[in-house]
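This document opens with one chain alone, in C-alpha cells, the form predicted alone.
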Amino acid sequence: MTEVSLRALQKLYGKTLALKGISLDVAHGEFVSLLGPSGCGKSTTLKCIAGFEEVSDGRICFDNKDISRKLPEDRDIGMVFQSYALFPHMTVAQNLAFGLEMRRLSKSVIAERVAKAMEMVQLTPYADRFPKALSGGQQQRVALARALVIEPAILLLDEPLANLDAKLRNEMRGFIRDLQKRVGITTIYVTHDQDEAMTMSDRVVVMFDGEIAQAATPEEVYDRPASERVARFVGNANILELPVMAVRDRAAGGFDLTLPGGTPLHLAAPAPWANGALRVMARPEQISLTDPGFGQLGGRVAKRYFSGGHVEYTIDTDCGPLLVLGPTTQAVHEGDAVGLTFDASRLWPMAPESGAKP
C-alpha cells in the first residue's frame, strides 16, 4: 500500500489556472473520492496524479517519493477510465494478460495472475468472450481487474459508473468498494455524483474552481459542511438565516435563535463568528411535519412529491420555502397548512463564505 502526498499542486492551461495550489494526503489503503461540478479540477488533479497532464507547479509524491516528474508507467499505478478502454479485439483473458505481457512476466506468472483477478471480479466463465458480448458491468468489472492484474501500488478511477444505468451503478458501488477493501489498495476515485462519493469512501474532496473546498469523512461533508456552497452540493441544504436571541458559549455552541413569531431555536453547535444573525443548514430529513399550530414553525404544502421510500414536501414558510422528507404514511396534501420541528441537535451553522466575521 502507497501513500499520496500532494503539495500547493498547480496545474496551467495557456494562462488559465485548473488548480490553485492544492494539498492533500491520501493514506495507505484508504479510499478518497474527488467530487464536484464539471470544470472542477476533479478529472485534473487525477490526469496529475496518473502523469497523463504535466505539473505546472508544486509535488506528487508516492510515499514521500516526488513522482511529479515520472512518466505514467513509472509511477505503479492501475487506471479505470469511464469508457472502460477495453481491446475489442481481444478476449477478457487476452485484455488483463495485456499489461503482464508488457512487464516480461513469464507466462505461468501470467496465467496465474489473470486466473486468480477473473475470479476476483467473478468473470471466470467468461474468459475466451470478447468484450461485445459481455454487458456493461461486466465490461466495467474486466476494466477493473486489468487495473488491478499488474498489483500497482495506487488505484485510479475516472468516473467509472457514468455509462451504466441506475440499477447497475448501484450494484457496482457496491463490488468496487468491497473490491477496494479486499485488496487494500489506495484508491482515488473522481465523480460528480454524491451519492456515489457518499457511500464509497472513506473521505470526501469537495472540489469547487480549482481548490479543495472540504477534505472530511461522508458524514462530516453531509452534517458539517465547511461552507454553504458545500451544504448545497452535497445533499438538499435549507438555510434559514435566523436572529440571535442569547448566546451562551460561542466555542461549545450555545445560541437562541428566534423562528418567526418569536419561537426560540437552541443551536448547540460552536459558532464563534456569529453577530446578530446567523445562517444555519438544515437538512431535510432533519425536520418533521406535525399538526398546523403545534411546530415551531408554521407553513403550507406549496408541492408534495411521492419519490418511492419517502415524500418530498415543499413548505412555504416565513422563512422561505423548506424542503422537508416526510413518510409515505402521512395524510399530508398540497395546500395543507402544517407544522414544522426543527431537530435542534442535528443544525450546522453556515460560516461566512468569504471568511471574514461579521
The other form holds:
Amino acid sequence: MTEVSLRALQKLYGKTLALKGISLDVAHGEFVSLLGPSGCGKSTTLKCIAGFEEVSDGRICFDNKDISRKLPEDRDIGMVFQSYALFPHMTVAQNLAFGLEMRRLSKSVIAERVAKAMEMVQLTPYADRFPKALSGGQQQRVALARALVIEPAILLLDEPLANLDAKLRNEMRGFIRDLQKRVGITTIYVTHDQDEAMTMSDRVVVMFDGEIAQAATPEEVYDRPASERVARFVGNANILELPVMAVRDRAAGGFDLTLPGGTPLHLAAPAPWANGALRVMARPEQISLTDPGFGQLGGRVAKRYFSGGHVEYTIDTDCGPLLVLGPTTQAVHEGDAVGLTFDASRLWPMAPESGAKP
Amino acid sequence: MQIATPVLALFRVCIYAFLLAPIVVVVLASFNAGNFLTFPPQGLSLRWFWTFLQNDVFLDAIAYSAILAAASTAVSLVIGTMAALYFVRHAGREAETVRVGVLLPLILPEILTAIALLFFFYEIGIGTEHKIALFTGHVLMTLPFVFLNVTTSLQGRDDSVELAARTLGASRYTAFRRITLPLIAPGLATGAVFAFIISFDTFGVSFILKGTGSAPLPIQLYDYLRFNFTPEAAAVSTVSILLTLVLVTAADLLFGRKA
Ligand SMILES: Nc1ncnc2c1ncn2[C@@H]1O[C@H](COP(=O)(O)OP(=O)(O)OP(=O)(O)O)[C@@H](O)[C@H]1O
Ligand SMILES: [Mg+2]
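Rather than the form predicted alone that you just supplied, could I have the structure of the form predicted together with its partner chain?
Following is the full complex, with the preceding chain placed first.
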C-alpha cells in the first residue's frame, strides 16, 4: 500500500527551481531517507510534504488522496526538527500533551498517552523538567515522543541527529530505527550523512540539485550506484577506466576488460552503453592486497592510515591512486610494493554522466 | 590601561549622582513647607501633596495622561508586535526599510515628528481639534519601544516551534496564542512599560498636537510653572516619578529574569 506519493513535485523560490520534478512512492511502514549534499532540496521536499511550503507544481498524495492544498495541521503528520523545536515554556509532559490537547481528548486519555509515550523514550523521570534542563539527546527523545504521541500517519524527520555528538548519534540511529519498526510508522528521514541513511533506511533516495538521482535499497545504492556522482556520494569509490577486449552480452552482462599490464578482468554486470572502454567502480573493501608479483595489478603503498578496525591504504598504480581497505593483520608498510586483487563479481560499470542509465 | 578600582568606584558614584540628583532635588522640594519652589526645602510638610490632591486641573491631567498612555500603549503593542513578527520572520530585502521606518520617531528629533504630524493633520483637514492627532503622535512615539523589545525576544529563535505546533494540530492563530505569545511575553511586558512611560512623559508631541481643552500632565505642569512657582509642581512630579518606579519594578519582578 502506498502511503505517501509525490508526483512530479516542483518548487520555485523566486526564479530558482529548488525541486525539479520529484516523484517518489513511499509504502506503508517504510523508512525512506532523503540523502544529498547541502542545498539539494531535501528540506524543501520535507517542507512541501509537511505543508509549510506550497508546491509550485505537481501533487502530494497521502493514501491516494491529494493533500497538496491542505494546511499542515490537517495533514496528520508528526515532525522532528533539527533544532528539536521544543516549546521552551512548557515541561516535557506539557510538550507531549500539546498535540493531544489540540485533538480535544479528555484529560485522563491525555495523561495516559503522555505517560506511555514518555516510557517509550525512557523519559518518565523528566516529566516535569523544562527542555532547557535536558541534555541534547534527551531533548531529541522528547521531540521524537512529541511527534509520535499523536499517532500520526507519517513521521518526518529533518536531520534530527545533526546536533548530537558522534557517539550519541550512533546510539540514536539504532533507537529511532527500532522505535520506527516497533510503531510501524511510515517515515521520511532527511540527512546529508550517508552512513546514517544506509544504516537506518529501508530505501535511500539520493538527491542532487533538486532531482532524484537514485531511489533504492542501501545495498543497491552502495553496490550498484546509478551514476558516478551517486557512487562517490554514498561512499569511497575507485573508478577505473579500462578497455573492453570482448563483449559476451551487452545487456545481460559479460565483458572482458584488461588491466594495465595485460591481466584480464571479467565484468559480469550489464552495460548497454559499453563502447571501447568502460568506467568501472570498485569499493575500497572490494580490493585486497597480495604479495608483489601476485594479484591482477601491481602498485606501491603511498599512504597507510590505521583506523582501529581496519587499515586504509592509498596505492599508486597504473590506473592512478586507488583506495584500499585491508585487515589490520597484514604487515604492509608505506613504500612497499604490493599486488592488488579485485572482487570481480562486485565490480560495477558507471553510466556516462549525460544520458541516464535505463 | 589599568584603572585603580577606587577611581572606578568614584567615577561610578559621580555618574549616578549626576543622573539621580535632579530627581532627588525634585522629590525633596515636594516636601517643602514654604511657599516657593526652593532647595533646600524650608521645613518638611505634606501640604503641597494635599493641595495637589485637591487641584482638579492636575488630577484631570494625570487621568488624561494615564488614559492616553494606556490607549497608545495598547495600539502600539498590536502594531509593534505585528511589525516585529514581519521584520524577523517574513521581511526579506525590505527588512531594513521596515526597521528604519518603525524606528524613525526614535531617530528623528521629537519636534520634527510632531511638526510633520501637525502639517499632515491640517493637510487632510482634521487638524488638532480631534484627539486623533495627539493619539497618533503618541502611538508613533511609543511604537519603537514595543518593536525593539519584541524583536529582541523573537530573534535567535527560528519559526520551527510554531511549525512544530502546526504539525501537532494547532491552527495559525492557536500556534500564535499558545506558543509565540508566551515566548514574546517578556518583550511585550518590557515594551509596554517603556511605551507607557514614554507616552506619560513625552512633551514635544503633546505640546504641538494637543489642541484645545484638556492636556496631558507634562503640558499642564509646564503651563502651571509659567505662572506659579510653588512646590505643588514638585509634588506632582514626585507622584509621577513614583508611578514610573512602580511600573518598572513590577515589570522587572514579573518578567525581569526571563527577558
Ligand atoms: N525560503 C527560501 N527562499 C529561497 N530559496 C530557498 C528557500 N529555501 C530554500 N531555498 C533554496 O532551495 C534550495 C534547496 O534548499 P533546501 O533547504 O531544501 O536544501 P537542503 O537539501 O535541505 O540542504 P541542507 O543540507 O543544507 O539543509 C537551496 O538552493 C536553497 O538556497
Ligand atoms: Mg535542510
